[in-house]
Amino acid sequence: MAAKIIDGKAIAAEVREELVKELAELKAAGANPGIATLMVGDDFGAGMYRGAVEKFCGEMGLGYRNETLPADATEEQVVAVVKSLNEDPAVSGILPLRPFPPQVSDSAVINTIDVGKDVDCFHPFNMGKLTLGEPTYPPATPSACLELLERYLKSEGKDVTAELEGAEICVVGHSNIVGKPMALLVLNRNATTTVSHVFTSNRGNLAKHTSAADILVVAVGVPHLIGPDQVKEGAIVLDVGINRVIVCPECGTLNRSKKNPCKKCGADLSEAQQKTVGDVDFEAVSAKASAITPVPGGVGSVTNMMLARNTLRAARAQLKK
């Protein structure tokens, strides 16, 4: 039996609902909430991610600063920047575009910024808070996969607190962005939480977690890491993995660039299509798993509406100062 689908972009049309209502009464009740994004250099990755981040303040009628400094520009430039933002009573919460160039330094830019405007939880404050069980703004990626597990659970008729408490879950990546954080939140809600990486592959036992697992949640960015014979029948998987690959038009394996000949059988690639893939095998694993996300349309979908919810969250408890 196939897996079921877990509709990221049905279940950020449902938050979004909600989310405008709420903006709506914030505003009138006098917050003005909006959300800033500090971008160093023309990095691709994060210029896209400041285009979606405008886009949907833009359709939700939040607030927008854009801060996109150039690629030289000093740490103590970048710093000024992040207190300006701290200052501007518009701004509710700061989301730094990273990588930053080599002069400066993450640490810097984070620790500046107000830890009631980190919305995505980069600031150690509030990534202590997380630990503690405690989070005022639980980051985005994580926040979005435990939003799409739930509200799928529920739709089963099943009890969410009844369904974590004890089960197995297993996150793949420890990442200060995804992974740890990711296991952090299912520990909080009582999960039995094991936290799987490169080491442990280097080790051979990926699999002997991985197949364990009640609930499988993978970020590392590895196109189709996790196959069927890695996943536990009956398993939710989330897959947050987000790949461009190249489909090798002769045996179809996965490559990274068109410079190269295909990897397995040396065919040229040069014409060969793009894809987005995760780092789950969708196709193979959906014939195990009783439930799946989709990449894309999975939990890329839901992660910017946890960024506008902690936004929401942040302009609220500014307006109560």
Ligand code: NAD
Contents of the next structure:
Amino acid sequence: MAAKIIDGKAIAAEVREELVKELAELKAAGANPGIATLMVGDDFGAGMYRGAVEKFCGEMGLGYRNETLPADATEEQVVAVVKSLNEDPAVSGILPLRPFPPQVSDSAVINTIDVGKDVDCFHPFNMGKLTLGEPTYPPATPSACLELLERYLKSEGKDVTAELEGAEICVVGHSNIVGKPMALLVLNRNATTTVSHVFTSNRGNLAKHTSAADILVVAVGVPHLIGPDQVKEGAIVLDVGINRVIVCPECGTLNRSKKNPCKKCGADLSEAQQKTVGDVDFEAVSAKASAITPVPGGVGSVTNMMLARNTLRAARAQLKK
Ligand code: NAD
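Could you output the structure for the form predicted in complex with the ligand, given that the previous block was the form predicted on its own?
What follows is the entire complex, opening with the chain shown before.
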């Protein structure tokens, strides 16, 4: 079987078009939706994400406020900035970009965010609402997975509710920002939900769970962790992982760094190509799955649009106040 590719870029473009229309309506009604990012220090990944948010806000006509504090900022200073963002009427949604330096605790920042502006569902109140099946702002990355799944199933002429109810869905990864909320989102849709993680792997049980899944969501951060032997024939596979790797020019093995020789064949990697891959071996798994998201061009493409959607939802709620 050759898997259908679930095209994240195309789906993101569809969602964006819908959101741009909604944004125009909101603006006509007097709202001025905008996102603020909060960064402390100069973490590379956080900086990349910040730039991406600024870019899509500019492209869509959403407002944007950048708050970047120095790496030695105190927790009190960071919390004071969050409070100022809570008060700013031009900020509908607040996105904290972690990691924060050690003197700034995640919970101090997150617990200060106005729950009505917590557009990536970090606050315990909003996580609680998600657990109860009443999410106000479902978190962006798991929402992107569900959006891709729903649009793919609809494009196949399937009834989404019927497809999800009772389906075996295995989520690999149990982080607070992806794995756990992903599991809750599909549990809320009455899927038979399994969560596996590093300790599942350590016991040698990962394949047992992944290969029973009709729908497999992988959010780990280990390049090509999932190969065809861990996937059920005909499964739908959603790959959340984003891994920068060095491809060995001699044997094709994926390595983490150019500084060391290839971990498999010992070849020199100093001139080797860098590449972004997912947690799933796309080529090999494509031969077994019925549908699969690529990396890049899959889940990541849609994540930003889910953040924008939540921001519009927040702006609409703030307009009513
Ligand atoms: P994390 O490091 O917080 O969590 C990793 C999870 O993977 C943990 O639950 C851990 O138990 C599990 N894990 C680690 N090794 C494993 C193994 N060998 N077998 C099974 N499980 C294992 O990571 P995260 O923030 O959840 O992100 C996961 C991946 O998703 C990363 O590659 C990240 O870059 C990517 N990501 C993508 C998006 C997007 O929009 N596409 C958004 C967020 C994160």
